[in-house]
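Starting off, we have a lone chain in the form predicted on its own, written out as structure tokens.
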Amino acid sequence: MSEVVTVAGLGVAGDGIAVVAGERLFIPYAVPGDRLAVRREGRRGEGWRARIVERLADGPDRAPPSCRHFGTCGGCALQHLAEPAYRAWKQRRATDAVARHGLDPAIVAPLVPTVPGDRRRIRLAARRIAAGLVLGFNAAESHRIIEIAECPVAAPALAVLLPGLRRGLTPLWPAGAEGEVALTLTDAGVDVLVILPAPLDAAARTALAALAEALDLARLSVARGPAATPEPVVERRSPTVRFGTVDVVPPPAGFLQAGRAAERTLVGLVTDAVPADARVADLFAGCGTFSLALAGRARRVRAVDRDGPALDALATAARRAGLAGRVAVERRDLDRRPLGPAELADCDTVILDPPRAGAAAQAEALARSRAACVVYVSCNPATFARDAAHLAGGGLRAERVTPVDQFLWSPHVELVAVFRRSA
């Protein structure tokens, strides 16, 4: 049974929100001002998830989506929102997160936008059916794979490979099996990791090498599962990315900032905040996005992460660039063993770039340290606000927060926040 509602606003996940008899309805792909016939589909937190049955009247900020798959593919949530309203909503995501924990919203800088085609890494779901290999993104809140023919978010060099990958991988994929294909655009071409739930014989490896040649891939690797160590099958060119003036070869499907232009923005914001000749601790350093960009101006950089292959890539790149004496790497799980004040005593500046769960334990330790500057790069405003409150409670004053729209048309927004300790 459907009911007619008017959408009042957007929630943190980008869903339209309508209120009926005191209960909130969360409606994907709605915009404020929409008048809709909707049907409730189940409880969601303190409200209901509902789907649109019919659009009776469109709100003023509705716009045509950029992709034919929008509304079925779960990759984007906000292509239907006009650009000014979209940017204003992303800006509010940042200001609300700052205000929620008592920080001054006035410190939030204007949103730095991104453009379609900037995303350099995508991870696709795969399943073999009778007709061949289905390769695409999952539908929203579903394991159903939407086979995609285009992706305006992704770099064109990635999307153009999809037909060839489907054809080339179908004969190697066991019937009914599920897996993943991760694509990363590097400076030398595309790096592909195939997560295939079956062993490969010599003939399959030969076929994969031929596929890499046909598609002009830089490298093609395989893994038996998401947690398995990838094994390169063929490397035709070294799949390098450049951080600062240093070339790095990330591990297959290794973490990189999602967008190329967005990464340049993040690096610029971090670099501008770090004092010259600083002694830097780069926590959750990964392959060295910030460590290597800062190596030329910092006195020294201590790069810490729990990802061994990523740190190996960083260390190898630093050694080849003659920076081994200025960049030291340390493997450590900072969630379980955060660096304490004594261990941070020889660092005056700390860069913090944790995953979406944030870095609560490390933020508490930083609050007790003598670090004069903390630059926090966050992909989750909610966990950022929590951790920022710890830093502020320890005397680190939030000087500036810059939102960066690295995740185009998604509910996510990247934040770069600069904290300095009062003299």
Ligand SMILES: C[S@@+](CC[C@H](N)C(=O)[O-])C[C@H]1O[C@@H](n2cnc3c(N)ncnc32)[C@H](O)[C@@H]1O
The other form holds:
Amino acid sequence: MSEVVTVAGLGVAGDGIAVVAGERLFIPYAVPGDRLAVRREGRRGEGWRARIVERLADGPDRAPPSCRHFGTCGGCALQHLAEPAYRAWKQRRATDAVARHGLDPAIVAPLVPTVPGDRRRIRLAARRIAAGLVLGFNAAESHRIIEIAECPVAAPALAVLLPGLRRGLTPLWPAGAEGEVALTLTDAGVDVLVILPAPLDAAARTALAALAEALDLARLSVARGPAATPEPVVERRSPTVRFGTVDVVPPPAGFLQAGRAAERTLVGLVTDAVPADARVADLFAGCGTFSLALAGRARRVRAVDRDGPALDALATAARRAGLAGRVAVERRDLDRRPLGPAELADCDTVILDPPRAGAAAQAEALARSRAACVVYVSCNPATFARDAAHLAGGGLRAERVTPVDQFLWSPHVELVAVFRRSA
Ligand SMILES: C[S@@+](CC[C@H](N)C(=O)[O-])C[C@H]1O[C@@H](n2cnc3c(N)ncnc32)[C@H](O)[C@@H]1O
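Next up, the form predicted in complex with this ligand. The previous block was the form predicted on its own.
Below is the entire complex, every chain and molecule, led by the chain shown above.
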């Protein structure tokens, strides 16, 4: 049974919110002002998840989506929102997070936008059916794979490979098997990781090498599962990515900032905040996006992460660039063993770039340290706000928070926040 509602606002996941008899309905792909016939599909928290049955009248901020898959593919949530309303909503995500923990929303700078085609990493779901390999993104809140013919978010060099990958991988993929294909655009071409939970014989490896040749891939690797160690099948060119003036070869499907222009923005914001000649600790350093970009101007950088292959890539790149004396790497789990005040005594500037779960233990330790400057790069405003409250409690004053739209048309927003210890 459907009911007619008017959408009042947008929630944190980008869903339209309508209130009926005091209960909230969360409606994907709705905009404020929409008058809709909707059907409730189940409980969601305190409210209901509802689906649009018919659009009776459009709200003023509705815009045509850029992609033909929008509405079925779960990758994007907000293509249907006009640009000014979209930016205002992302800006509010940042100011709300800051205000929620007692920081002054006036320190939030205007959102730095990104453009379609900037995304250099995509991870596709794959399943072999009778007709061939289905390769695409999962539908929202579902394991159904939406076969993708275009993706305006991704770099064109990635999207253009999809038909060739489908054709080339189909004969190698056992019937019914599910897996993933991760694509990364490096400076030397595309690096592909095929995650296939089935053994590959010599003939399959030869076919994969031929596929890499046909598609002009830089490297193609395979792994038996998402947590298995990838094994390169063929490396036609070294898949390098440049950080500052240093070329790094990231591990297959290793972490890189999602967008190339977005990364430049993040590095610029971090670099601007770090004093020349600083003694830097880059925590959650990955394969060195910030460590290597800063290596030329910092006195020294201590890069810490729990990912061994990423740190190996960083250390190798630093050594080859003659920076081994300035960049030291350390493998460590910072949730279990955060760097304590004594260990941070020889660092004046700390960069934090944790995963979505944030860095609660490390932020608490930093609050007790004497670090003069903390630059916090966050992909989750909620955990950022929690950790920022720890830093503020330790005398580190939030100076500026800059939201960066690294995840175009998704509900996610990246923040770069600069904290300084008051004298
Ligand atoms: C958002 S990425 C940032 C990487 C890097 N700063 C960059 O810009 O490329 C988060 C990093 O945190 C690391 N990580 C996740 N949990 C960790 C933990 N408990 N201790 C140390 N590192 C962790 C991951 O390996 C990953 O490299």
